[in-house]
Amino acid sequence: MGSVTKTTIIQGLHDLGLHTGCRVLAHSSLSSFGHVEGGADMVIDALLDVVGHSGTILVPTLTGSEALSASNPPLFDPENTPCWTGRIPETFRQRPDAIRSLHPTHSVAAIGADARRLTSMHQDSITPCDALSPYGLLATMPDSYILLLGVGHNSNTTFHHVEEIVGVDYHMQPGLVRAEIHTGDETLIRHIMLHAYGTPRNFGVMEAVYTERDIQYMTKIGEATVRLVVAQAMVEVTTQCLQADHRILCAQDA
């Protein structure tokens, strides 16, 4: 196959649905793409030429991991703090028009009409993805898409804005933690929780659901396999789904 050109990724996501003026919180692995000319600088490019002005892309950024707990706090730089999550994402944080939201594990970039209304009030957080994040916020807004670019549902961190809504007991480390938060101008210091590692989740399990729905669609762009969904729907489904069986999102030896 060919290289994945700028031109492919905007036909590709066209096809899926995406338009000017919608909000995209996209995951991804350059990789999965095959051969990129351009490499994440074009992939970024082409998502931001699909919203357009009017629209906005986001991306995770998550900074958290197994180490942090009560006794090794998180310490936070938005500006230096590079992430885990990608190449995409890396590099798009680093954009001058991009904002990131200000939590110390689970933060999010944004570029867009609505990046700062979607990131600005991340911070007061007391849990990584509850109704202050743009993983929440996104969930109430209509018209706004979660985009699996070449990775599967397990990298879509909205499912922990489920798991807070229903309150499973294994998402979350008991008590609260003293985080700092270092901008350029002054040190934030926030009690939150911490993400509780070490449940292994199978968030596949709800692909059927959401094609039965017709709220998840698919194509190929390169030798990716891409997926969108529907943000408020997909919150939806899934919080009646975790409702009725607290375990549904574990993996089946968890």
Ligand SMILES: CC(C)(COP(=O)(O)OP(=O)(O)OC[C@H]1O[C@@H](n2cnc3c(N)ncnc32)[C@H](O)[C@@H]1OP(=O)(O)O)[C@@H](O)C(=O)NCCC(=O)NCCS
Second form
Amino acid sequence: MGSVTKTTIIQGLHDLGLHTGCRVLAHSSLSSFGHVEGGADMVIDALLDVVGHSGTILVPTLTGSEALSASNPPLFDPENTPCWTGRIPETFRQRPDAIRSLHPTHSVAAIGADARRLTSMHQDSITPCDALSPYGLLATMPDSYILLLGVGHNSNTTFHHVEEIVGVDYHMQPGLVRAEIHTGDETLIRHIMLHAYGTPRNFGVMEAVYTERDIQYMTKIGEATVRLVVAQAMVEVTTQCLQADHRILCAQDA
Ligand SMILES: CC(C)(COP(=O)(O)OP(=O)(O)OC[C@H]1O[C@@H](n2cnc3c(N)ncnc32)[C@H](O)[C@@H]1OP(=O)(O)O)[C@@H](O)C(=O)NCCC(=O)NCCS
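If the one shown is the form predicted on its own, what is the structure of the form predicted in complex with the ligand?
Once more the chain from above appears, this time first in line as the rest of the complex follows.
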């Protein structure tokens, strides 16, 4: 297969139903496409072109890890702390017009009309994906989507928002941890909860439900399998299922 071009990506995103003015949180694997002409920057340009100036693109710029705890608390500098969520978000967050939310472990970078609105309250989130976080806020706004570019639902951070709504017992470390956020001007101190690691998830278990409810659409772009889910409906449906069975998102042997 030849190189994937900007036109190919834009066409694929339009085929999924994305359009001017919508809001899209994109999780990604650059290599999943096959060779992309122009690399990460070209994928970002394609995403921004599809939603236009009235729309918003968001990417997860996560920095938390299993190593964090009360004795090894997070130190976060939005300018300089790299994310571990891939080349596309790492490139995106460094664009001059990107706004990165000030969360010590689960920050999100955004460009577009609602970028500030979606990111500005994250510094006050006690749990990383709560109602004030971009994940939570996006799910309250119509015409908002989660896009999985060559990755599956295990990369879909919005599932953690649902786990926080339902309050499952395996998701958070007990107690609050003192975290520091170093901006250029000041150091913010926040007392936050950290993810508990060690419970493997199988978020893909929800795909059949999303397809049946007609809230997930799929296509191929280059070699990548691409999924689009309606954010608000995904959170509503998944919350209902998780309330009915608190272990439904856990891998079977967890
Ligand atoms: C971990 C993860 C990012 C790895 O994906 P990946 O495709 O291997 O890596 P990236 O997206 O960072 O892209 C970089 C890779 O793309 C490839 N690449 C480089 N230029 C490229 C181009 N022009 N076209 C296509 N691929 C290219 C290279 O293999 C490069 O790897 P290298 O830096 O080791 O050389 C991905 O599997 C993933 O999990 N993404 C989702 C993360 C997320 O949102 N998590 C939320 C958790 S709740």
